[in-house]
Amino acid sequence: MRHGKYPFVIGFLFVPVTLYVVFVIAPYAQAFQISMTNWRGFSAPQWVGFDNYRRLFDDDNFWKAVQHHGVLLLALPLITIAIALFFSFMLNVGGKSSGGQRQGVWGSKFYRVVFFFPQVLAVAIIAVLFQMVYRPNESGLINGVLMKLGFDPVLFLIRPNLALWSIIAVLVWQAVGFYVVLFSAGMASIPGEIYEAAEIDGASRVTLFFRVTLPLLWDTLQVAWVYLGIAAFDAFAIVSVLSVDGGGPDGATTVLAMEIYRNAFVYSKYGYASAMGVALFFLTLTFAALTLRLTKRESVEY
């Protein structure tokens, strides 16, 4: 067994490892070998060196959409993180105590449920419901009641400084249900003892939400916010289907992978789109490293 246990473990690895090379890693080469072209992808690519990537720091468009991944890597992650540990709390142990075991709040069970359903809807599903809710007039769902009780419509996807943030409540309410189950799994399996035990020294809810549920879901929430991050720097489906004119008005919602689309598929300019989405990888490497770095701390064993 152990003369034959390296080509067992080569013939075991060799069909996985060569799908990986030649479906992932091969593209990310190819990527950043376009990137130093000037190619239309008609022509053969002409190599123009690091010139698309000079050209990046000129490009207001790219500056911009980069601004709102910071925009949105702030408030994406909070705010969902935020929500979604509120209502695991109420749902695993905000109710009364039975037996001597914290329980959630009645019907826990069945919120935990309604609650996961906007995963269940494909992305661009969750745009059109949403175009219907911000609509500008009366047959948008929130219009509609404003303009019925007398008020003017609130032009959500069309104000420039309310459009992003119209989007990330999107993104916030697609999200929040994944990581409400994500949260209720960390919480299931701290001891009940251990909320006993604080109960007894007299902590109050709010205490025992951080002073005993944050502390131990903190690997949780590191690996929540990381996973956040990654898709803050996405979102191209929502703002692609539901912003003004792919990225709009004015540029006001575009993002990063929307760039990179407009500059493959409607300008032909696949070089430039390569670099910047060789940018946006390492934008994205750059985050998930930083996060892990300054959010690591000793784990609380029980």
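This one's a predicted model, so the numbers in the text were calculated from it and none came from an experiment. What we label the rigid core is the largest C-alpha set whose atoms superpose within 1.5 Å from one form to the other. Numbering follows the first chain given and starts at 1. Compared with the form predicted together with the partner chain:
- Fitting the two forms on the rigid core leaves the C-alpha of Leu285 displaced by under 2 angstroms between these two forms.
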Second form
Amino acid sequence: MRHGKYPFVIGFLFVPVTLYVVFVIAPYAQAFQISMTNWRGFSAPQWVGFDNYRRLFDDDNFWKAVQHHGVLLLALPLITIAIALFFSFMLNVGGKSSGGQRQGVWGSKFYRVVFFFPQVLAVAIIAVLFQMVYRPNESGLINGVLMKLGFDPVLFLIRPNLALWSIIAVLVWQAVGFYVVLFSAGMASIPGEIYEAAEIDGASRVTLFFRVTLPLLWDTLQVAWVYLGIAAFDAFAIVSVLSVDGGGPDGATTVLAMEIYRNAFVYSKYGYASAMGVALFFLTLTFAALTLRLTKRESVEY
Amino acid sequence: MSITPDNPADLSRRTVLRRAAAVGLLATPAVGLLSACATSGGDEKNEQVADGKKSATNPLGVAEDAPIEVVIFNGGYGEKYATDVHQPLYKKAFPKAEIKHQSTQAVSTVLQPRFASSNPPEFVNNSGEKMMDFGALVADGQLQDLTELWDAPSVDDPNKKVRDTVVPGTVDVGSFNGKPYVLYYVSTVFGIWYSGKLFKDNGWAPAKDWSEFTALLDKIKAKGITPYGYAGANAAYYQWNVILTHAAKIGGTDVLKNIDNLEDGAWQQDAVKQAATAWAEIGAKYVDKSFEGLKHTDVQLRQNQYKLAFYPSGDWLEGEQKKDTPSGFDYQLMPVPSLSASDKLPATALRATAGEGYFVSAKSKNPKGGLEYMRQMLSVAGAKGFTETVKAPTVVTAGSEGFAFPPGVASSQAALKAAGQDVFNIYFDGWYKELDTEVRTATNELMFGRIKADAFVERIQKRADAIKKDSSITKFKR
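Alt. form predicted together with the partner chain, vs. the form predicted on its own above:
Next comes the full complex, this chain leading.
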């Protein structure tokens, strides 16, 4: 059956590889090339070498965005995973055991659906929704109640030191549901006998969680951390729709994607925007590599 | 290089779409090939018709029987004004000339190939989502220099040049580095708007100087109405427009010229600092803090509910809000009040400009015909016809006389008339988008009390200096 093997293999490889090269690799490579020019979108680009990268170093907004990614990278995965772990533990093994089988808390089937709701909504819709929630006057969901009770309205998206956290809260709210499902699936694959044995030995729920669930979920947690880290490098849609004046006030909530968008489509500085894109590319790559390396440990056999 | 009188949401959507189209080229590896094609046929000049004989009725020397092709953007103003008013006027002046009319909603889609193949129409209304970039057209030599038109005698009065029949600044706003290429036809006046009904009911009168203004704001505040406000979330430029208008009144129009020309220390001029100080105080005392997080429609809604007294904007506001304003609301314009008696410009001075761009193609067969078409458009009959058809004032000063505008536009037209020659414009936001963004951000910081006037002018100056030094940005002068 050697006859015609190569044409067959090449025939199958050629189309997908070509598509991948043309539509994925080539645009990436082109972004690198454009980042070395001062292209403004209309007349032919001029080669400027590393000028755009030198400019990045003096750009306050670029550094502000990088700093915000730092905050997001720490806060978003930590908070999301903590809440998701707590929820999924309660949904799956937090309740009483019946017939030797650990159960979730009462009503867990209902909660499971509710937690997943935000995941079903499009990001843009969530952003618009939270515009209503955060509105700074009496027509806002939170401030309407606060003002009825006689409090001053909280300026969620306006106060510079509160704005970023208001946005992180939305990102967490949106992400938690998915990770509850992910962790639930992970927990379902942990054999019930282990819990049973631990319970017979007199382990409390807290011990169960830290000594049994967490170690056996490690691989899933690692995946979650990388996913959330990459999400922390994006956050564009929420920031763009929700924040005041596109990443404001005064750049207090800006992210790299927002700056790229502004430089490309508002200032027509495609070369400079591409340089930011390349910087973002390397930041994301470094993050993923580092996370996978740092969290590497022996998986527990069971 | 214009400020199209439109709401900001539209403006940004339009720009975004235009730029998104440009970025689409990124993904096209054949872009080099394309442009090679586009330029290959473009060098030879289209054979143009010979000039006609100059006379009193034909001062530009148009060939009287030469056909002319007119392309109109079929948008907010429609195309009726062209087919029913302007073209009959041209036909009446030159009965032997044939007029070919075409209208489109996608100007660049229809016309780009024709420019590339050196066969452009004589006269174009370049507007809408798919308008062609004026700067690029100018750089490519596609636009006819309009100096000849502006210097020609007007249709109605042979002793008056066309340039003297239009609102001051009309020629400048369509000029690129000093040469006029674009005719912006629709007049726009900027000011501070209030409800005539609300003011009449309370016995308030608009203020002329600063002490009157603050006293009035106090009275309004005492009534439980927010005295002044703009939307920080997306309309901060309405407010910088007020601050800079104020600065021009204090220190004369050169203040703005220096800013537009990126002169050293232009933002640190005393007039700008004084204006910023004055308005920062208004922000601290009379503006609702929550407005920073609201969009302009939200803030305008509050004005429609009589919960907000003053809102700064241009005179497109009335038309834009037509559906939402309660009956009898009666929009009125108040020019930005003067600061003190030592102001260089009178209290009536204001910012006005023109929008909706028209041009004549330099490489068309009959560019003289295009210029003549513009001259007819700029006649009193042409302007009156336009205003009656679309209910918007043109740049022709005599064109809207006697026309019954809705109250808001009527008040802005009266204010424009009262201003006389003290009319000015601001250009930097159209020329340097980055500077516009910085000024918007700084304006919010100033008006909502996070920085003082000194820091305001300093941070903008820093950005202006950086733009001046940046060799990759094309500079404009006026």
